[in-house]
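Here's a solo chain for you in structure tokens, the form predicted on its own.
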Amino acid sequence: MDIEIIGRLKKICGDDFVVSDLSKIGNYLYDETEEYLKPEACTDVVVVKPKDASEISEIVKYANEILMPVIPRGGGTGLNGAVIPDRPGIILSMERLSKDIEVDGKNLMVIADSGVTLAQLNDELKKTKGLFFPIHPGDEGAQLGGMVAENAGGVSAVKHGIMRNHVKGLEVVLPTGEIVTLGGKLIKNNTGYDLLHMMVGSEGTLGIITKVILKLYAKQNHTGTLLVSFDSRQDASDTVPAILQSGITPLAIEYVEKNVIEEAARHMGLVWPAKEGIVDLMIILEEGTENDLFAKSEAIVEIAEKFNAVDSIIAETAKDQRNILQIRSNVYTAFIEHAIDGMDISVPPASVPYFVRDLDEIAAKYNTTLPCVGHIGDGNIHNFVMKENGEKPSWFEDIRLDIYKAAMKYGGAITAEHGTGKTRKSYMPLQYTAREIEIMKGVKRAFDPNGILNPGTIVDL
């Protein structure tokens, strides 16, 4: 990096802030994203880490003069290769912007600064009376900021929805240096285009977040997780939108198919308690009153068993309670080391079971495997692309583009949770039409005139 650009960047941030050791700044370069789709970082890079907006904004005030990329960097748990530079330019580690957080209970919001985690929030919300913010995208060094660009979600979206239903409001660092406040402790605001919300799921290309305004509720006192066993893939997904329409609205709808729950358990030593069937659906609720929790229990097993359920084991101790949860959480890290892809596709909740079967005939086709679970209330499956003796095999990308493709039928989504970024982006074209992508080119450019907020990402200019 230019001798003249890090003494430019050190006078703004201080000489302390302002790295460009290679030796040192090997863990900013990567996210978490899989070993065989992260592109190659370009090492020709500055990291700076400013201690506000305004460092920020004479950051990116400077890199338009020289049009220099930025890469804004949140606790880098991504895996979809959004941070990880691929040209020369400056990496923006927001580490520095994470000391203040005001919980406002009469408004039941919290204001924070973007590099706050989410175990430093949820550490403050424990000294509250009863309030939490329910969105865990099952990394708590995942920073505020950076699950507000990505569009976190996880396993509560069935009750509480993804980051994009509790983001209020926002401090942004303009891609062309100034700083707005986007939105506020506003639950009704209906003035203009929704520019706040074009922040969410943006990846660092629109703006850099520095501040987040999000919406906190009232804790439930007790909760329970059931295991609904099936011998049938349909009658378990079939089960789904009758307790919906039931009236009851669980935390979370889990699909696990038996093999794999039963190989992430034994990749921690531990036994998924649930024995008969082939699929389990794994249901937690919260309720105010333990009385709530058993009726809408019993409620749940009732309407399973019109649908064939096989067995139901209802786990009601917390450690019971804690062991499913992380088995099941443990899926994706004990299914990893194995796979080339791990991919969170969307489809309808009710198309879950035919695109399963999908899955299935695909990897017949490739004499292969393809491990899924998923977030079935919402029709996010997470399945993985398995290596072949141990390396990536021949036919990865056509896999991979079948897969996409069969999602597509039922109107489905390339990506649910994790993001575009870098590895998804060519795939774009099958879920978008070209006018649609022009017009997301359009929004770039009116935010990003110069091109120089995470350049690659999303969309190229």
The other form holds:
Number of protein chains: 2
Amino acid sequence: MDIEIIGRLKKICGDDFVVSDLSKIGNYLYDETEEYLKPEACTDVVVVKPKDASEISEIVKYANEILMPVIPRGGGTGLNGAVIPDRPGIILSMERLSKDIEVDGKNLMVIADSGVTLAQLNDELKKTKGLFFPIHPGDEGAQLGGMVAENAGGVSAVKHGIMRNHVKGLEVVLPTGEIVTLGGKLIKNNTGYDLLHMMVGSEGTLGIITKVILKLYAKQNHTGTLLVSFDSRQDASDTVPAILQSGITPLAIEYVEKNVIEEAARHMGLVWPAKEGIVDLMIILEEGTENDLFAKSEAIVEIAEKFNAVDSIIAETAKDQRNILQIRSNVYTAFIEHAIDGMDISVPPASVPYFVRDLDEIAAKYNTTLPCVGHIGDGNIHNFVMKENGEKPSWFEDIRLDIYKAAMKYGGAITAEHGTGKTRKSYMPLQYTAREIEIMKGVKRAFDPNGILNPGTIVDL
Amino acid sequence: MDIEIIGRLKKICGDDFVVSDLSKIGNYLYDETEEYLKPEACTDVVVVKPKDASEISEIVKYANEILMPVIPRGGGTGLNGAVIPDRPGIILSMERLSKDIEVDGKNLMVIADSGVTLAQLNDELKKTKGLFFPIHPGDEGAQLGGMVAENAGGVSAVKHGIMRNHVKGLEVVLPTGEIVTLGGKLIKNNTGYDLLHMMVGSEGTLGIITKVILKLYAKQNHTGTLLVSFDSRQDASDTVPAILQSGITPLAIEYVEKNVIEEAARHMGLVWPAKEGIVDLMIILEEGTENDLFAKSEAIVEIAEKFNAVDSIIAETAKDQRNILQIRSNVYTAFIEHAIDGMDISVPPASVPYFVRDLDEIAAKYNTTLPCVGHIGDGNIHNFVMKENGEKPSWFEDIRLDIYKAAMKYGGAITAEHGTGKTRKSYMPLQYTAREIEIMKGVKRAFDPNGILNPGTIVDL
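The structure above corresponds to the form predicted on its own; please give the structure of the form predicted together with a further copy of the same chain next.
Whole complex next, starting from this chain.
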């Protein structure tokens, strides 16, 4: 990286907070994208660690002068390569914007620096009288700003929705350098076009989030986990709307195929407690009283029995619940080392059994397996494309295309929660028309006329 | 309107569905905007009533050729003049797109033509086993597409949020004529930029909504209404977060000043049942069981007593509840005939008592009154600017500016739920910087390069 650029950045942020030595920037080049998918990082980059929005504004204004890409980087827990630099540029690490975090109990909101991690937020909330923030992606090292930029999801979308539903305000440094506040401690705001919602899920391409205002809720203290087993995917799937229509909204309704979850348990030296059937629903309840928890657990078992459930297990102790959750959480770890892609498709929830049947057919066509788990309550299925003899198979691109096309039959989405980034971008034309992508480019230009902010992510200008 | 244009439109929609006779278009020129605020409608317009997206696409393509504005019009229940033509153009009435409405119980969603009214939807949902749609603005004549375009709110935002939270998919005719589907029967979709959320609240300026996919929920059958009275606004306000922090989420928490609500009751020949104090909270609960309803009602009264409530009334019978709701709903009717503006400000919920104190001070400055009611649970206050001797006072613009500036002190919004339209547009610079408004114009251009769709609404190009 040009010595003049480094000098100018040091002038803005101080010598200690500009890193260009290749031996020290390794941790800033990649995120958690699967090995086989990630683009190779460009190493002609400089890492800057600004302390606030004002320094970021100066950096961005300078970047516009010299037309140098700026790549905002949060916790690096993303799965789509959005923060992997694919060309020379300035990596803007948000790690120092992690000091301020203020819980506003009267408005049931928190205002925090965007570099605050989810772990930090949850620690802070433990000090309150039972306030909590409901969104929880896999990794608590995720930063709040990154969670907004990626519109994080997770298992609890059935009850709590996704990140978008809980973002009320943002401080943003625009790609042209202005610092603006979008929304606020507001539940309702209908003035003008909603730039706040444009920012959610924009993956660092439309602005750099420097503060977040998130909605908080009263914690429901009684949680329970049920496993309900079925001999048929259709029965398992049909049970889901019957539960929701009965007025019960679980925190999560997870879909696990027995062979997949048993493999994940073996991998941990544990045993999956539900033995019967070929597929389980794992249902997590979160209720205000113990009575509600029991009543709803029983009601769910009754409903499942109407749909031919062959077994039901109610995990009552904290230890039993933790055991089940750990095995479910370990599916990713158990499979990803033998996989080359962990996909992230969404379909209408009721289409899940048809989509899973399609996965079987596609697997047979390529003489492989496509193990999957998923958030069936919200139609989000994660399936793995497996290696062949430990290597990337020759049909890797073909099978992914078949899988995406299968999802499109049901009006599905290429990515439900991981985001488009750099790794899913080329599949966008399967889901969107040329005119829609053209409009997206126009939106990008409206925010970022010089295209300096995280280029190569979501759309190419 | 040019005879050639009328001829071409008749060719697209049929002779019966193109109306240009001035005596017959009167019902298509205005919405429900206050008399003193509405712009004068341009009468050099033609009303077309297309039957589907395909005809709309043809109309829009033609309008691009001749650069003629197109004004999409729903139920005409809006309050901001968005559908009042301020220049020659084609009024596109959505009334015939009102046939298809399909409840999908398995996905807990409904897919409907955008011209279907809220009344039609609610009638259809009565046929289901207890599914409901939670958003309810004042008028059931609102069309679903219009409710999306205006991001409708209402009293139940505390529990159910706003329209945006429940829109999952849209079919849209873009301003350039392409017919696209945004989202779908999907709970999660993170592919590309979210054009669906850009469309919500865009007031017919970015696209013409022709189908909507909305989320449905299991109805909670037990509703109750509480009135809790206070001698102090601050106590009333402080009670609200205490209720929410306790884990109780009422359907609505309304704020009523005693003198305002008593006037509304008198206007109807009724009596407001709560006599004590100067301000009431009206709290509506909606629970799954009668036990929950009673337990939560009692818990709320206990909390309110800690904040010095001077009286509590639990309306148990359907008749008592209806009585209270009718009086509350009548506030608008009671005051609007003596008012020249019913404003729609939002502030952080905990700032409501400070903002109301500001309203008192501003009223004193102009020697008038500023009666207000509001959704205190979500910080949305509706205050009335009253006539002076039955006329628009000379200080009309000044007082509104003072009120908006007061709201801005708390990080508030010019419009919480009514939308920007034509009547609030000029105040946008109070809430947004020049660069933000410039970006909004860029977004508009990305969708609508010729600026033909509902020009003059939200932004001017």
